[in-house]
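Heads up, the chain below is alone and in the form predicted on its own; it's given as structure tokens.
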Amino acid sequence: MCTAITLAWREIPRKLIRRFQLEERVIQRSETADKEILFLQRHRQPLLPVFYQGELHILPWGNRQRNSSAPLAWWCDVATLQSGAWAQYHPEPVEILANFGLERGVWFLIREGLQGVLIHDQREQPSVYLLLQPASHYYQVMTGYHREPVFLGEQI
């Protein structure tokens, strides 16, 4: 799984910086770090910077609101997508930019980004689910969990 990602300050426009309250949520791991924006999936407004339709959107991190007609969820796994069961939500494909994703206290590099799925509502609201797959044996020594993120270009 994944609970957490960062974003480096510097690629986020200030237009969506200010528009979404996110230096509340600048971390710096050093003194002579870069910024980084947190997106934690138990923030009470849990978002993500998202790639789509070619620009950044910071968007809802999947859907806590059961008046809503999107999944209950923060997650889609990648075998649940396939099997057509999220069809009904018409769900296109996202990349969700991140520096950095955090499972169980461990940080780990993300190198191009995730891939994730956006879902509209019956109110056209959007919310984007970041996809999971069965983890590489590296990702569950390093995190102790069998789900990991699906990483754009690579694989841990």
The other form holds:
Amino acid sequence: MCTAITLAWREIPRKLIRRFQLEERVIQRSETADKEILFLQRHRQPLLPVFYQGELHILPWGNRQRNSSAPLAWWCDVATLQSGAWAQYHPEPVEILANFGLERGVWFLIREGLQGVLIHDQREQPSVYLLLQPASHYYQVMTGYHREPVFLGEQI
Amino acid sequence: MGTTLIGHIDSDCFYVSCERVRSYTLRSVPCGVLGNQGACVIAKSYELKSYGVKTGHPIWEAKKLCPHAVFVKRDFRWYEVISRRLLELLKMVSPRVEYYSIDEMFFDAGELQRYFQLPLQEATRALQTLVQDEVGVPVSIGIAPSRSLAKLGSDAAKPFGVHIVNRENCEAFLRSQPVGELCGIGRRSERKLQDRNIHTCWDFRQADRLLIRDLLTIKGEALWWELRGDSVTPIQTSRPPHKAIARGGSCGGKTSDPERIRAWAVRNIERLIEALDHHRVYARHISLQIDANKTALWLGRTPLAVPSASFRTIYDAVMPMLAAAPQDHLVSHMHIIAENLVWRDRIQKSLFFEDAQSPLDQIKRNINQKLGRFAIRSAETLPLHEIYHDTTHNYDICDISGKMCF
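Let's see the other form, the form predicted in complex with its partner chain, since the form predicted on its own is already up.
Shown next: the complete complex, the earlier chain at its head.
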């Protein structure tokens, strides 16, 4: 799985940083390292940076609201998606932009990004779900977890 | 051809620096490169080192020591690309370069001042900047009249420093270096020297030559000369032929399953033939070493009727040895070693034995070169299903041709 991602501060437009108050989520791994913005699944308002329809959006990570028609989850298994179980929600593929991911306390490098799916609920409110697949042997040893995100252009 | 100045260029945290070349976000981040299975740190950045993480630490310990560290999967092919870029750049600056290891090179520094049109110190700094700009990795450089002094200089200059050892600063520098820092002085040799009150490199240099020879053989004496500025070992621009080539390693955990052990043996034979093809040599002897808990348990050796790199011939040599090996222990590691090597273009063809490689070997090699390693492989390796079903579950090795040592 993946419970947090970070994206370099410089990769997010200022207007999005202000609009979503992302200054509160800034972290820096060393004094001279680039600032990053932390997107944590446990945040009160979990968000994800998503490349959708040709531009960067900051969208809700999954759905926690019972009054929404979107699935109450924050990830979706590839096999579930392929089985057609989510077809009623008309999921759209999106790219989640990320530099690093966190799994069970291990931060790992994400070179290009992660695959996600976007769903609009009955009020046309979007939610983005992280797409997951069975973990490779390497990922499982590294993080100790049996599911991994679908990486864009690589296999960890 | 001799030189009065030898340079040693040593990349700082090489694997991490290579990763930083293609991932800008890793700059200044505490970063560890993980080994083949993703469990152990095989290289670390200076930032990660400052948290007490050491090479060989398992990831679950490393993440406790530095919870915000980032871990990266090893990519030996990329490290080789960067290493060769460094080699090519150095060849532009120096008339002779020795490809010592993936991240270390010795070079003739005699032309450095002329190339950069600067005094030696500034020229060395200019080379360091050139490498940083062109290759993207930070390096430390030592310049001295001999290899050992140059290496000692670059080690002392780490990270991202240069050190020129000359007549004026040599004594102070050698006094500051413990004798164990010398390349070639292991723990046992260090203890022997300390028993004789030789603690620093300067003590070593001042010691009686015959005493050093007595204690550390001719290799120790060579170091003694090198510390005095007399270059004993020249820069070697090409690697001497291998005495032996081995392929093997972990069996993916301890096992007593004969099918898996056999499958590992066959996979290692296929890897060995790849290496023999690459180096264009044939083997006259094949050895098999079986390890239990990383300790050699059994070693067998079989002479081949004719020099060969044929799968069938090597298989026929290995399998009886495998059958003869004791089977009451769990096998953890295995190595197949080709010895007594001979260049392919220097053998006498036999009238009575099959060719050193059959047409089938050649077809297999051609297809695998085109479609990827192990695209065609022996069916006997099928019990290693975890390797073939999961591309990340391989046993990649850092094996670069042409370099002098690991």
